[in-house]
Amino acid sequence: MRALLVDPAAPAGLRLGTAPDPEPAPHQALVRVAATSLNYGEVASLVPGAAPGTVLGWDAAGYVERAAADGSGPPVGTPVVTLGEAGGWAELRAVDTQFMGVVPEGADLGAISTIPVAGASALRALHRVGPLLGRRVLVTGATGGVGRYAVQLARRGGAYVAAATGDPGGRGEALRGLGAHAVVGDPAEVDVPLDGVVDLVGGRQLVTAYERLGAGGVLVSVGHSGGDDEHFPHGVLYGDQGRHDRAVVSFHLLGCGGLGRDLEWLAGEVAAGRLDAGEAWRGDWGDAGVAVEALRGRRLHGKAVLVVG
């Protein structure tokens, strides 16, 4: 099969080549990939350190080529959205049926391919915040793939949504269009106690956002795009003065049960136009290097979609 292979000598560290077809385990389906989307974390962190010839890729959408031998999962020909630790940047992917969701017939699989990491991470983060109706929620790094989904889903859940971005003047209108009530350049600008934070930046912003939590508030650490350490000054973790019972939590997406149901629901919402997929770039997978460099250089705010084949 054809695949995007890690190649340190190639532009952006990737080239189109051939790799052995995957052989599915009994609980896996073989999927013919139609589109895949890139995530900042995989192109910035995984590609540079991966062995030559590796086929990476977390997100992919396509059609079931061979159903799982154990009877789990959908039948041959079903359009699906898939999540895995690797293998999404190829014509064929073997994927656990628990990490697969059925897609409505006729849906744009390019848009659907943006869902697995970005959409499911946003949904699971908001689950950890708790009930959203009438709550105040901050999303940091709000113009990225996860951030855009988190803003929309928090608003859909009934929360007052503040979105933090490095360019509130230039990106504020787009974020308000997704559902943000307020757009700020830094969590320090939030002047009301928060019930929840979905943090995608880490470092100083995580600490500042945590300080804005009110009693019982939860900060969910999802991303670390800032690249710096978290340092909590003395006193930040005190529980008095309205700071009782605050929490910082994290999770590993592939460790979550029930992801197939989440992926299927998100696919239905994107297909129906009730969720914006946040697609910022689309092209043939032969042009993957262009998208990778744009993501690494922070010139893309949203998702990059590669059409396979």
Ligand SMILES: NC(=O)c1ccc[n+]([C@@H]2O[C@H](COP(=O)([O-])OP(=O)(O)OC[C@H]3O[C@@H](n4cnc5c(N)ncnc54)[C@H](OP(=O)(O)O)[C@@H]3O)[C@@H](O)[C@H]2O)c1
Contents of the next structure:
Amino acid sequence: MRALLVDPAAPAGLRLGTAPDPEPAPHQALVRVAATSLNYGEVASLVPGAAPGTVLGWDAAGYVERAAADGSGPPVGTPVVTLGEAGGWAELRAVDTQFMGVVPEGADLGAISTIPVAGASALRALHRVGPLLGRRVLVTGATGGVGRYAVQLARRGGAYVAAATGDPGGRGEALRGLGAHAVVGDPAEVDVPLDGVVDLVGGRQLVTAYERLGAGGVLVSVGHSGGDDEHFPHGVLYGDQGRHDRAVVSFHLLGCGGLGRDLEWLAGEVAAGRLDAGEAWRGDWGDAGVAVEALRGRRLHGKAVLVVG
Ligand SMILES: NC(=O)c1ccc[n+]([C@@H]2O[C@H](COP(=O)([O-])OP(=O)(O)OC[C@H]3O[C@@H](n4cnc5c(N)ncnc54)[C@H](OP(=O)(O)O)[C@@H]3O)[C@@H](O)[C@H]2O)c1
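To complete the pair, please output the form predicted in complex with this ligand; the form predicted on its own was given just before.
The complete assembly is shown below, putting the previous chain first.
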């Protein structure tokens, strides 16, 4: 099969080449990939450190080519959205049926391919915040792949949504279009108290956002795009002035169970036009390097979709 292979000598560290077809385990289906999307984490952290010839890729959408031998998962020909630790950047992917959701017939598989890491992380992070109806939520790094889904889903859940971006003047309108009530350049500008934070940046933004939480508030630390350490100055963790029982919880998507059901629900929402896929770039997978460099350079805000084959 053809695949995007890690190659340190190639531009952006990736080239189209050939790799052996994957051999599915009994609980895995073989999927013919139609589209995949890139995530900041994999292009920034995984590509530079992976062995030459590795086939990476967390997200992929396509059609079941061979159903799982153990009878789990959908039959041959079903359009599906899939998540895995690797193997999405290829024509064929072996994928655990528990990390697969059925997609409505006729859906745009490019848009659907943006869902697995970005959409499911946003959904599960908001579950960790708790009930959203009538509550106040901040999303940091809101212009990125996860952030755009988080803003929309928090709004759909009935929350007042504040979105933080490094460029509120330039990107604020788009975030308001996704449902943000307020767009800020820094968590310090958000009206208090907050009930929940989905933090995608880390560092000082995480600490400042934590300080904005009211009693019982939860900050879900999903991402660390800023790459900076978190320092909690003396006093920030005091539970005084009624601000008790606040929490910071860490998050790892692939440690979550039952993701197939989430992927399926999200695919239905995107297919019906009730959720925006946050697509910022779409191109042939032979041009993956362009999108990879743009993501790494922070010039691309949202999802990059690669059309496969
Ligand atoms: N724990 C998990 O399971 C999990 C799952 C998914 C993602 N993640 C992590 O969550 C983070 C967000 O993922 P994503 O796919 O949404 O990334 P993304 O598309 O690159 O978005 C990140 C956003 O953060 C903002 N940002 C602020 N400071 C930044 C900096 N120094 N460098 C880069 N971006 C910065 C940018 O928005 P502005 O420029 O508008 O401020 C950017 O749009 C990543 O760190 C990723 O690794 C973790």
